[in-house]
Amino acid sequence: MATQFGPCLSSSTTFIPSSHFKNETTVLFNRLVVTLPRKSTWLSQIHSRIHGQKHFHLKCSNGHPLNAVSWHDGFDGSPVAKEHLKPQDKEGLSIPVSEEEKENSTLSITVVGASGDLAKKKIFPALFALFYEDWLPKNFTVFGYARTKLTDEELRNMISGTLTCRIDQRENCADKMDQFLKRCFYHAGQYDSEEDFSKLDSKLKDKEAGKVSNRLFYLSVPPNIFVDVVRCASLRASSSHGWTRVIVEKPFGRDSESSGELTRCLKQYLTEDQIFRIDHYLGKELVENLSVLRFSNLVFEPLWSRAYIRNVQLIFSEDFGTEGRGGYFDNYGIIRDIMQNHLLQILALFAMETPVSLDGEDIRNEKVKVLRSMKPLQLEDVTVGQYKGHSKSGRSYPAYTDDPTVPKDSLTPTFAAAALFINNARWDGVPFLMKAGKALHTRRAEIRVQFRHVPGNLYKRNFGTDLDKATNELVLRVQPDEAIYLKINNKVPGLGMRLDRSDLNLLYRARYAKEIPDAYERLLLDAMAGERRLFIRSDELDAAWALFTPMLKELEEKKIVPELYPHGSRGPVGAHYLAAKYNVRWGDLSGDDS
């Protein structure tokens, strides 16, 4: 049954506009927030791992010019006053932040759901790693929010088994997880109750001890609860002197309806600045190594287009099934779940043009650019598919439809692929193959990039009849052991002329002896930093429904029965017939695939 979103607004409840939700303005630095009220001075920043200066010389976290930080992320609109701009050099800007000043300051964050398996399994991880590594501000604290009856103690043994410090970093691990426990308080409550809220708020306050205070609110919970927590919270547990942010998990509703719907009740009491949308696999490395490896690296940028590259392929498999977790899945299926945000997203950024800067409202808006110029998706270029028990090696793993808490006769996709086009003139007549699915025989994520063919190519006889021997191929590993590799055709020694096929390869876990960090931490030190790139913008979500949205009514509506496939293996044979019919191959199918 598909999430309902009631009223935005109960009949007991007046909407009072939150007007300490506009009284400032946040500047993104290195591993620094400066948030500029309206008529007073500098009142709060992020913890500088620079210790003993009384002046730091700030940067925006990108690592690009200040210049070209979003300036407008005041909630009324304005921009920052220009007598608070002084430009000391094209570095950034040189500003005087006194131990003061840091003193006068807190960050408040608080989980809502945290008895949930996200929250222990990774945002209590994420944030303890963090605190870790010197990114958290001085002062700090962290509580958590369910209706779960339990004390602070209780939350503490909760989390601290899932506490780790990095490989590279295990000194102190056991005095680290102490100090940030301690810094970790409980609050039981209701999810749609101010009163409850109104005590979460004293609490708060108490911790904050009359500094100003920036609080930041996680919404592990439902997307059925999204609205009742963010109007509680809104309305009896913002900060009233510095900045309140609330970071919402997907799914963002169902179709384009729903979505609206949610976007239209989160106005009411945020606004959109104040509204941060997770996809978590835009904080992946590899991910965000997408953009550095085209916009700064002159060889690959000419080949960025129609011209060179024949097909791009985004691929996410896993070797696991829904185990238990059925009940949640069959309402959604793997297109919403995967494939229309975290595969799209990184679409957009595969292919949007060269942005103005790499300020995150310059990056959503060639994100969208991108979005609207796809035409919807049609049932003829969608396959999908549903895994079914298998036996093998005297190992039995079951069907989609053996876990109790799926219908037994659910029709929901736990496979897809899917063909889409960009209408563009970078873009028209490539062919964009998304596929996802659970129960594979491998687990992977990666972005493949197969280039033409060389025209007139002197050595296609070496390579006989198949071409696709001969094509060249990017492929960026986005999971597991993270890896960019290009494939090139090479000369094997010796007198003969025989081609072969190599991969130039950078494995990550070979060239940096530093753990990658989890994606989480790097979107919620950007959520602290007020840092928007890696989320997405309501009209990046309304263009990315528009483009699924038909497709999935026919396909619910025509009640189209999915092909069944092996658990365990590469997935339905439809897959292969709809790349063909593009005249494509899965570069994930061949025998010599990395």
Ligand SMILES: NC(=O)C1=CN([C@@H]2O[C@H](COP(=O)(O)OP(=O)(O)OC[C@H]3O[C@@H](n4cnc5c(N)ncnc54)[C@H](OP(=O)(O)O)[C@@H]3O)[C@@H](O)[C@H]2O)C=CC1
The other form holds:
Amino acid sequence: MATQFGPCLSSSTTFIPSSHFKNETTVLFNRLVVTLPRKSTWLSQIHSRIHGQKHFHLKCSNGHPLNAVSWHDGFDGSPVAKEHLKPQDKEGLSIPVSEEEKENSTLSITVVGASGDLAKKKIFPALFALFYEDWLPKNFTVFGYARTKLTDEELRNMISGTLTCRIDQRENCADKMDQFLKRCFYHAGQYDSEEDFSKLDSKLKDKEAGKVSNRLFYLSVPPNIFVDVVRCASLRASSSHGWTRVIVEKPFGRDSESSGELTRCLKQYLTEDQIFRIDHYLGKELVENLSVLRFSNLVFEPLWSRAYIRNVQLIFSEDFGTEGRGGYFDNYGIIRDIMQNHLLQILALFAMETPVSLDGEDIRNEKVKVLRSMKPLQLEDVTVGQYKGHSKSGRSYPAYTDDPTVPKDSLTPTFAAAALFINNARWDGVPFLMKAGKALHTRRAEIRVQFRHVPGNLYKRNFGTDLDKATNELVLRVQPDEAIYLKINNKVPGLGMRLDRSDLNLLYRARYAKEIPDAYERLLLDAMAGERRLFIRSDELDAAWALFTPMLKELEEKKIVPELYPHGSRGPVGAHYLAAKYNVRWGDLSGDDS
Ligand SMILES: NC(=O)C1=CN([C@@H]2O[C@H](COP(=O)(O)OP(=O)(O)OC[C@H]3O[C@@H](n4cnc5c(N)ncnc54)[C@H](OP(=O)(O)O)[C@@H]3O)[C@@H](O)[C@H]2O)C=CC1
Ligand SMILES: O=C1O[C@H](COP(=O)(O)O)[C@@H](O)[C@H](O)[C@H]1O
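Please supply the corresponding structure for the form predicted together with the ligand (the preceding block corresponds to the form predicted alone).
To see the whole picture, the full complex is given below, headed by that same chain.
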């Protein structure tokens, strides 16, 4: 059966059925599928007895203890990441792991699509950064896999150019790079060839040298190849006595139907717990900090509702166009590329109720509730744009349709603004405005929270007629130059009574000397540790698509023509009309911050 994602099944293969029920977990043990109650203590006792191992606690980036023995993935019992941690030296993350365990287990990371843009730009550099900071296990190997014929040496040369050392940690950097590159190997193969994956398996086994082997596959390939790779990897290159996990890159389909199909296909070879759907915005420092800000400070949570918040704005802009990715982009557009995933995930984290605990499932349960409480997006609450060519200071900037991989008559939006609503007691009536665009005047991602006007404000006359200018606004600047600042009103010092707007500003680079790790580092580390909190569960994905699919279909069926905006501008004026419909002004264009 051919699908957008390739065939789910190949006639020559037997597939491993998997099931995933609420309150149950499916484990694959030497291809035996057992469904067991989740979190059962007796299971852990059985597990300990089988392996004669003590349970130890692995703390992940949420600082929450995880069971390092991942029974979700298999009875491997082997520690994975962070085993090098010396007690207390990594922000309180310590893992007592015996020397014997360190020696006897190994981690193999296979980057599928290693010749590609993302692998070079993000994945190999993130793996190196983890290695440099001692986050990777003692025994690990990195394999690149793609069709391009490369030798190990050629792969090393290719990636060495993209590895960088942290600004604040350059000590022994060149040596560390050499050590890392020596652990990198390459295997050329087709994505749909079980034979080629069998050969990869032999090479992996060779490096694993009989140790308990855990295998992580990173699918850094176009989405139509996902299922082929998962089929071949799970059938021919799964670990036989360790866990096997697969990180899947977006896009996870282009609507509810194709996303459901992708999930169904993937689950023919993998359990849900083996699938790590990545949304790299969840790995960004400021997005991680959102929950900390809310739930560990008394001052914010009481204000976090319709009673005090007038609107929330989620803004993404890039100051470059689709450059080189037009072929991919034209099939998706900005709404699918940024809004349905990155911005919606931030919205869910922002708006969720307090989770029962920091456990990944508890957090994801709360996010799903938010998504399910939302009203599907209406076409009249969306405005779309597309950038056109523009000349400035003697330089000319191309239009979206100048990209040779984009049809000249493309209606694909490179900009969109949307108003979403959450129908629950906390957020009823509060507009959540999203705005995302390519080829705008600046590169920026931020969350803006505009609070209500002060009732009966004694200082009203000092603000003139425009009370919006006096509204408190909390801004979480995700990038660049990470910051959290709160706009407040204060008195200008002096004998008169003049009011001023000031920022209470937590600027990360001023407060912390340490360079902020890239989102991919955190996410890779969590996948290695079996921490799923920052990955998208299939029900979250379904709920996210349910919100966007009807509107996307209507947009395409009605062939809505996007409003053209000049490359490098602030975007189409339609975004202002949409905001005005809900009595909102975009905070990023208000003058004091733009
Ligand atoms: N690049 C980015 O910034 C981002 C990318 N992503 C996602 O990550 C994944 C990888 O992205 P990226 O690295 O940009 O992708 P690329 O287009 O660079 O593809 C990666 C590799 O896949 C192989 N490949 C490409 N096209 C095809 C094809 N039509 N058929 C078979 N193989 C093909 C090529 O390897 P070879 O020919 O050697 O086999 C290529 O090097 C995609 O799913 C993308 O959507 C997500 C966020 C950001
Ligand atoms: O997922 C994607 O993200 C990038 C932007 O990521 P960032 O971390 O650099 O902000 C975007 O350029 C790309 O179109 C999209 O697919």
